[in-house]
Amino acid sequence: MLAKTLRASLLILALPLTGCVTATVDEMVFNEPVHGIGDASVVILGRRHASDYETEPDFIECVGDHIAARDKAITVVGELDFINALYPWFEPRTAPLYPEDLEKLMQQAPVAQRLAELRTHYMIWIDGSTVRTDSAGSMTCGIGPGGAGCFGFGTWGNDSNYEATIWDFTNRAEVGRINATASGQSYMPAVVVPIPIIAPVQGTACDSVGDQLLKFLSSEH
């Protein structure tokens, strides 16, 4: 009986183990570049001034990697590299909250100089997070005469909600806004071996935001 159970578990492991995810994207663009951004660069930063959550650094990295991988002509400045280069003006407590703040910021000679060195044309603020919404089920694990094993079933949900705001350093203005939401249910059945079936909620939101930003930035319109 144990051999049959293990064989069934291994067959399940060979299947695509991903849960279902639904996603929606809203886009509002005011002034899209006609020929891409040329030899300029773009920086993607996470908003982290909220008291109850912070935009995850790995999500920011994911969006940047998504853009860079799909259009080699776009130079994406790393978030940490940018923050270090412009310390302390883009720390969470000092970073500009509104496009109107850019004019005052650009009056700081070190800021203007470093932005010129980085050739930064667009700055994209991403605000949001992925949270667990609910969970249910139970699982027990133990060791018996036939060996160790787990039995049970668990499920949980995740919701992602991110908003990307595009700022143009040249015009000191907001030129676009993208909102992406994703939700999904993950599962953990266990018959001897726990088998996680994970819904890639955050990854789907990353791809959604990245694809829309590519439409804005890419020279391959």
The other form holds:
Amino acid sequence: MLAKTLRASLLILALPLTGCVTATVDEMVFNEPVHGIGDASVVILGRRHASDYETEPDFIECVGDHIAARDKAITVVGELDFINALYPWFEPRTAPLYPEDLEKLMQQAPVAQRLAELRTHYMIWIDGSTVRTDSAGSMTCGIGPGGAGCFGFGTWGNDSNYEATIWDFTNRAEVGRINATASGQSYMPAVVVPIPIIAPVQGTACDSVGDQLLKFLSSEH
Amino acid sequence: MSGSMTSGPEGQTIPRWRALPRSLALLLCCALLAACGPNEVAVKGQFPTPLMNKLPLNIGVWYDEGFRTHEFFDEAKGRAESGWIVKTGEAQTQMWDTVLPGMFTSVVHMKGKPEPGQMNQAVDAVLIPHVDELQYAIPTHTNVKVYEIWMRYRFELVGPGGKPLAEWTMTAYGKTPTAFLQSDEAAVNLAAVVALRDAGANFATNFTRVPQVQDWLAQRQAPPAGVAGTQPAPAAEGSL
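Rather than the form predicted on its own that you just supplied, could I have the structure of the form predicted together with its partner chain?
What follows is the whole complex; the chain from before opens it.
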């Protein structure tokens, strides 16, 4: 009986426990794409000029991986690779804020040549962050000769808010804008062993943005 | 109790099982003493070469001792805080040695500080960078979940003989958000690398916009006064 209970407990611990997440996606399309990007590439960049937050590099990577995994034909240029290849023109201080700024940038022969080599068709700027909104509860952990354990309950909320702006590099124009918000509450009850029930807020926002972007970039979606 | 023996003071032998608690206590004391010291960060990072038209200038560069070994020390203000030592000297020279060759046709390190009587290589001008000020902020200071580094540079552009041509200041800023499993030291290092990249970007994109530098470049292109038929120096093929 004890063995069965222990086995059941271990099974519960092994299960991926996740909290609930509510996500909303808004989309504005200025120029409906008619086909995929073919053999061109796309770059996804994070905006980092705000003083109190910055778009997380791992979120940018997550969106890129999401797109690349669902359409193998799309080449997603890594953010750091792109920024390094075009240093110093895409640093927070110097990055173009409007599609028209690209024209000025392209007047520099080495920059134009590098961008041609990269065959960038779409440039996607993502601005936003995930923040912890509230937290409550308390947990106490102890260690003694007989073993260690925790007791208590904790809960916290996370909010994600991201806006993706899509620039068509060929026409130097903004072709669409996607806004994704997600919020969720995570819980951590602990009776000897803490059991985290995490709401994948940032992951849901990443999937939402990635799915919408695929509509622009992929001929299969 | 079985076990090997260890040699104690005055030649007496102590069983290892008795020596172990002493060693552990010593280790713990060392760990506690180390915890009392300031956090130390020797900034390390990789810096890309600028992608731009090179200015047709043969520029010398001189890093003085204070710049090459630049470090920032902030003493702890209370028991709850810890002091910080941020060593940027090595990363500074690494970054400027990468950025400057991407901006100018030729960059050479001067043998000595340019001044009258100092034998040096023949160059158009010598750039001498200084870090005048460095400030940092960590989440415990500001309650904002970002680590920040701010620097103010002062640049001197002098002739090979030390004649001042231009002097100006420039700021650089870098920040990085808090990240899971990231230590304070790693985050401060990353913020410093971002600040150094920003310094390179600011310098590379604004060098020719400094009024005194503009005047000097214009003088180089203008024919000497009173010399008829003199061909002007070739115009800068690079533009920033």
